[in-house]
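A single chain comes next, written as structure tokens; it is the form predicted alone.
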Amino acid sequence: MQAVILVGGEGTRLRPLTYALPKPMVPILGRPFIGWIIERLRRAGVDDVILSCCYLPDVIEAHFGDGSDFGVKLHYVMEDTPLGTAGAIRNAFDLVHGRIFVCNGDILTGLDLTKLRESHEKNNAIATIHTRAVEDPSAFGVVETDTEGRVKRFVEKPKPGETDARDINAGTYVLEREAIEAIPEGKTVSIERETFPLLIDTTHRVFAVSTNDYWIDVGRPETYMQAHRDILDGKFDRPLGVEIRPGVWSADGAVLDCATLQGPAYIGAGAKIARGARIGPYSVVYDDVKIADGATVGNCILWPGCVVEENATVRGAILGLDVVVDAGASVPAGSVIGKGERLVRT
């Protein structure tokens, strides 16, 4: 079976991190983000994956290549300008042979893809939408269904009293090829606002499957951090690497000998942590990071190449590629620092 992953967005909500790295390539505990999606597709029997790209596609292709190292065959389809969620799928039409999965490139989920496909087949659906219930759906597109799961309509960002439904579009679909044919070619088209309503009205074969599986949109700094915490807590999957002590994961299995190392935590390959450094819970220290004597980090994410000098403190922050924290400096909680910045002591 095939899949299309929508990875064309510019990652504006994750700026300044995504000025240097496209959102699909932001690291999450041993893999670029879309590596988690590709692996779950592979486990569900998908061997042919189409990446619908627009922003910094060369970075994605340089890492994943033809996909052979990751157990799938990868194709890259480029958009000169963003075509919307449906337009991006239509842009891949020439590579689509039949039924496909479509995955939103913002979403990390534990959804059972095999069960979603089986439900699609059982219903003889033209399109099946994964949904999940939320307490307050006012910021989402709500999916109304009948008792058999057939979709009746979409309600975008409903006002109080507009609908009793609480299931939102969770961003994973199964589509028949004829559903993709219904999308106008070469135009910017929204699958939620245009394609699904059209298919509902003309075919009555659009269904929804609601689950309570793990689900998070990693497109914002706070949810990007939460995804790390959830994986470290075992709520989704386990980090890649070796568990060198309970709750502490090392990408290369290297044993650490710093003054304090409290899990859960993750240490990337080649990271150099001085013996006098203190690493607190929910620290994520990626490849080739250097943390000096007396430095303290905790509940933070340090991207590859970061340097935390003597007696510096980083808590509750995300540092992008090659950020330097000067000796004695303290990074304010909630900070998101872009590539190559230097934080000085004030």
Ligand code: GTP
Given for the second form:
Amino acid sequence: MQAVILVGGEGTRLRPLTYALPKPMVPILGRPFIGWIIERLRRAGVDDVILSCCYLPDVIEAHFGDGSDFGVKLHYVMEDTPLGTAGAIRNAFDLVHGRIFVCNGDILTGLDLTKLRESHEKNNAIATIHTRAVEDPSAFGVVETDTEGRVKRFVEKPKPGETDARDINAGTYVLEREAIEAIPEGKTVSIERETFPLLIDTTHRVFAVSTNDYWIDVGRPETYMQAHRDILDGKFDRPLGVEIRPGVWSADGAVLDCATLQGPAYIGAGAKIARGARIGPYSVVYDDVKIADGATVGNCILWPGCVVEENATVRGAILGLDVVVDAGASVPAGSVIGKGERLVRT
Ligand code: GTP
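Given the form predicted alone, state the structure of the form predicted in complex with guanosine-5'-triphosphate (GTP).
The complete assembly is shown below, putting the previous chain first.
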């Protein structure tokens, strides 16, 4: 079976990190983010994946190439201007042979794709939407269904009292080729606001499947950090690399000679951590990071090439590529720092 992954968004909510890397390429514990999606698709029997690109496509192609290192055949479909979540799928139409999965490129989920497809087939659906129940759906697209799971309507960001439904669009679909054909060509089209409502009205064959599998939208700094914590806590697939002691993962298996190292934690390849550094729980230190004597890090994500100098502190922050934290400086919790910045002692 085939899949389309939507990877063209600018990822504005993850700025400034996404000035340097598109959201699908942000690192998560051994893989770029969409590496996790591709691996899940592969395990569900998908062997042909179309990446629907717009923003910084070269970065994606340089890493994934033709997909042969990742067990799938990859195609890249480019947009000159963003075509929206449905327009981007329509743009891939010529490469689609039949029924396909569509995945948003920012959702990490333990959804059983095979079961979603089987449910789609049993219902003779034209489109099947994965949904999940949330307490407060006011910030999401809500999917109202009848008792058989047939979608009655979409309510985007409902106001209090507008709907009793609690199931939100969880960003994975099964689509028939004719559903893609119904999307106008060469136009910016939203799947949630335009395509699904049209298909609901004209075919009555749009269904939803609600599950409570692991699910997170990694598109905000807080959720990007949460996804790291969840994987380190064993709520999703295991990190890539070697578990050098319980809860401590090393990308290259190197054993750390660091006096204070409390897991769970992840250490990238070639990271240099001084013996007198303190690495606290939920530290994620990517490739070639340097942490000096007396420095303290914890509950943070340090992208490749970061340097934390003597007696500096980083807690509760995300540092982008090649950020330097000066000796004795302290990075405020909640900070998200862009590529190459230098944080000085105040
Ligand atoms: P924000 O700017 O932070 O909202 O992120 P985003 O640009 O990724 O937008 P959003 O989270 O709404 O997008 C959901 C998914 O659709 C993501 O995987 C995006 O990459 C993708 N996407 C959104 N718009 C487009 C588009 O116009 N073209 C393509 N190819 N993908 C898109």
